[in-house]
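What follows is a single chain, given as structure tokens, in the form predicted alone.
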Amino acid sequence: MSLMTAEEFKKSLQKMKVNAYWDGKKVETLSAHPVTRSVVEATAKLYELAADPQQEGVMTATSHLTGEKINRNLHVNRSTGDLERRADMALLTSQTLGTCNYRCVGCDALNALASVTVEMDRVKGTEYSRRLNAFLQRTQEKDLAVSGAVTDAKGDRAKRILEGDPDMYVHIVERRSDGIVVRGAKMHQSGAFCAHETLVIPGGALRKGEEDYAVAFAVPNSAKGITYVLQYNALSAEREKAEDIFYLGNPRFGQRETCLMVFDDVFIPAENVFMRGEVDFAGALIQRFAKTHRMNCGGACKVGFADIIIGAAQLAAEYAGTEKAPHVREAITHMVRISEASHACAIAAAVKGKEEPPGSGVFMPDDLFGNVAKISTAHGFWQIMALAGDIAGGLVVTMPSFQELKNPATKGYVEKYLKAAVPAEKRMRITKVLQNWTAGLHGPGTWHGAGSTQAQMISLHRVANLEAKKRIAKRIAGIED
């Protein structure tokens, strides 16, 4: 067994024929399209990091199935130390890419399934854990990129699943002896079209009668019946039209690219099915995924992004000659405080993690600290963007095109009037980085990624142990029941 190289990953994508559409046009070659190419490059960089001896302890692990070295994105956490390294990986990849680790959701879905399938087998007498381990060993041996699909389209939120269009949630439409056929769609799928396979899990807890929706499975991303409808926004258009991507805010790796992933009667072999109607375990599955993903997404991934913003804001101040102003120093310090507070919660969630269920060998992070990490980041990221925008000034939204530096009619004006403590081009470059973050898509993305804050508030209230806090207060007050 050997880890795949970045070039081997790129070559493997050439064999995949995904049915993907962007801005009304079919994407013929993922590595050639100006937008999807950034996802290919970002994922390839993950393979490159895993091959770097300096990052080996973070990016790789030892398989509990084979004892071989594997990519950590395909690892099941076996200790609190593993949980810490998982958070370290989220931080490192965000700092390196400035965009999504497109294998992140798949990694956290894998761990949630590893935990819940053991429990299902114990209670139901199923063999899901064996199937999952077989899938896991195969992906580890080939070092495949696995994405994760969680969020259903949902449709009219005022209606329960069985009251509306059944296709608003991924569900089973046919049960066969050799597998199942599924239909529906998953939304906001980060980079799924550039991964080899996807792990699909239910997006929420389910009730009796909704057994067809209690389904978890793995599927190749080029499988017949899967269509990807890619996101499109102003930054997408800018990347498509750019003559030189070197002038973009994150030239090589771009923004986070997502898609609507449609399942139109897709056949899933039985060996790749890890939940098939067990509604009583759907809630546990999404809850274990959520607390794992919130630790990584909230307290590590977004902290890596914050490091980029803070560094760029500090440079913008230095370039403008304002770095010594008291209010600028205070703003930078506030940004650090917000970010590191969330990071501390992620570390706490990992350190206080526990084996779940007992005897499974699978470790889950602490639910309370994981949710606090994410909800703190959701609110704090808006503050960080506002503070960075304040430091950078109006140039973040009014800066002219870099093409004016090549235009004989305007070059002299831009170089003269946009220079400060440094030449105009250097100032414009760091401003473009801040434009990518403070005037881009990252506020709503951070708010809703890993679930909206309302979902975290519900989870936080559930695990807050208010009864214990009441007992403490009664003891202080001298109240005896």
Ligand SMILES: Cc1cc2nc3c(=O)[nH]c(=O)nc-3n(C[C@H](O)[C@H](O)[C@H](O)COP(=O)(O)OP(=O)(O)OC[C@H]3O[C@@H](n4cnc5c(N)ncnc54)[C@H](O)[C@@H]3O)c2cc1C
Second form
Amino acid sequence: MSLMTAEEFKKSLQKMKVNAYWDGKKVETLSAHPVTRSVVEATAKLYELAADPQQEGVMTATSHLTGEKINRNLHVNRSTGDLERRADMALLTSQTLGTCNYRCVGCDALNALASVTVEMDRVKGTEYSRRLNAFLQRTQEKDLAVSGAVTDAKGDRAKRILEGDPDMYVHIVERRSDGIVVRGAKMHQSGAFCAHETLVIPGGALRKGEEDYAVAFAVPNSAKGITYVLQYNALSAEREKAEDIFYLGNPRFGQRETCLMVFDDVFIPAENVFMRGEVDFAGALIQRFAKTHRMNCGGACKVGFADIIIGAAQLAAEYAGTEKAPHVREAITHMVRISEASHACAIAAAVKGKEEPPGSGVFMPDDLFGNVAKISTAHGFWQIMALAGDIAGGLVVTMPSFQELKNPATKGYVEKYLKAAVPAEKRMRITKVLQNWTAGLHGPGTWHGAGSTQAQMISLHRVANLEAKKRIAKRIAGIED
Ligand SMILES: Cc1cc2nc3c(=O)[nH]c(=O)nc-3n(C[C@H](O)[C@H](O)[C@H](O)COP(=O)(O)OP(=O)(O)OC[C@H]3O[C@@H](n4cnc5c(N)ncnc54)[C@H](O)[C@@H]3O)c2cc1C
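If the one shown is the form predicted alone, what is the structure of the form predicted in complex with this ligand?
Below is the entire complex, every chain and molecule, led by the chain shown above.
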């Protein structure tokens, strides 16, 4: 067993044939396409980080199944220390990539399944835990990239699952002795087309009668019947057209690339099925996924992104000669305050984590702090981007193309009028980075990633322990019931 290198990862993708479409055209080679290449590069960088002795403690762990060194993205958290390192990994990968750790959702789905399969086996006498561990050992030994699929297409939100088009939620359409056949689609799948496998879990709690939808499984991403329809936006077009990606806002690793992942009657062998009809456990599964993912996504991943924005805003101020102005210093300080408050919540969620269920050996973060981390980030990230936009000035959206620096008719003007305390090109480079964040996709991306805030508000209200707070208030008021 050994960790995969970045080069081995790239080679492994060449062998994997995925049915992926971008802007109405089939993607023939993931590493050659201008947009999918950024996902390949970002994931390859994750493998590179794991091989870096300086990052070993964060990016790798010891497998509880084999005792071997494994990538932390395939690790089941066995202690609060593991939870802390998991959050550290989210921070480090965001700081390094400025885009998704495309193995992140898979890691959190894996942890939720590790916890819930133990419970299902205890109550139902199933053997899901053994199957999951077999899958885990196989992926650990090969160091595979596993993405996570949770969010169903859902369709008309006013309708319950059984009232609308049945395919709006991934479900079982055929039960066979050797496995199941599934149909439906998962939306907004981060980088799935560039991962080896995907872990699929239900997107919400389920009721009796909805057994076909209580399904969790692992599937190779090149499996027959899976189609990927990739996202497309102005930044996709900019990257496709770019003659020199050096001038893009995040040249090598790009945007957070997602896709619609369609399951058109995909066969899943029984050995890879980890939930098959247990509606009474779907709620626990999504809830445990959510609290793990919210700690990482809200209180660590977006903190890493904020570090990039804060650093770029400080540089923009220095390049423009405004860094000593009291309101600029205050804006930068507010950005740090907002970001680190979320970070503190992630650390608290990890430190206050618990074994769940008791005796399983699986550790889950604290629900209250995980939810606060995500809600605070969802609101705070807009503020951070607004403050960065203020510091960067109008140039952040009015800047001309870098091609003008090569155009004899305009080069002199751009160099003369866009220079400030530094030459024009340097100023334009950092402004382009800020444009990528403040005028890019990251506002809604941060808001909805790991669930829209209403979902967290509901969870937070549930775990807030209002009864205890009422008792405290009554004691102060001298009220005795
Ligand atoms: C950049 C990015 C990357 C992502 N990566 C992944 C990934 O890798 N894997 C994955 O599984 N998911 C991923 N997601 C999906 C993410 O978890 C969802 O976007 C999020 O859960 C919200 O779901 P939705 O987008 O369907 O929005 P909606 O559910 O349509 O929510 C939109 C609004 O409608 C409200 N709403 C929704 N349903 C109801 C209802 N029944 N009643 C009242 N109000 C309702 C919501 O509260 C919200 O205000 C990603 C999302 C983004 C933006």
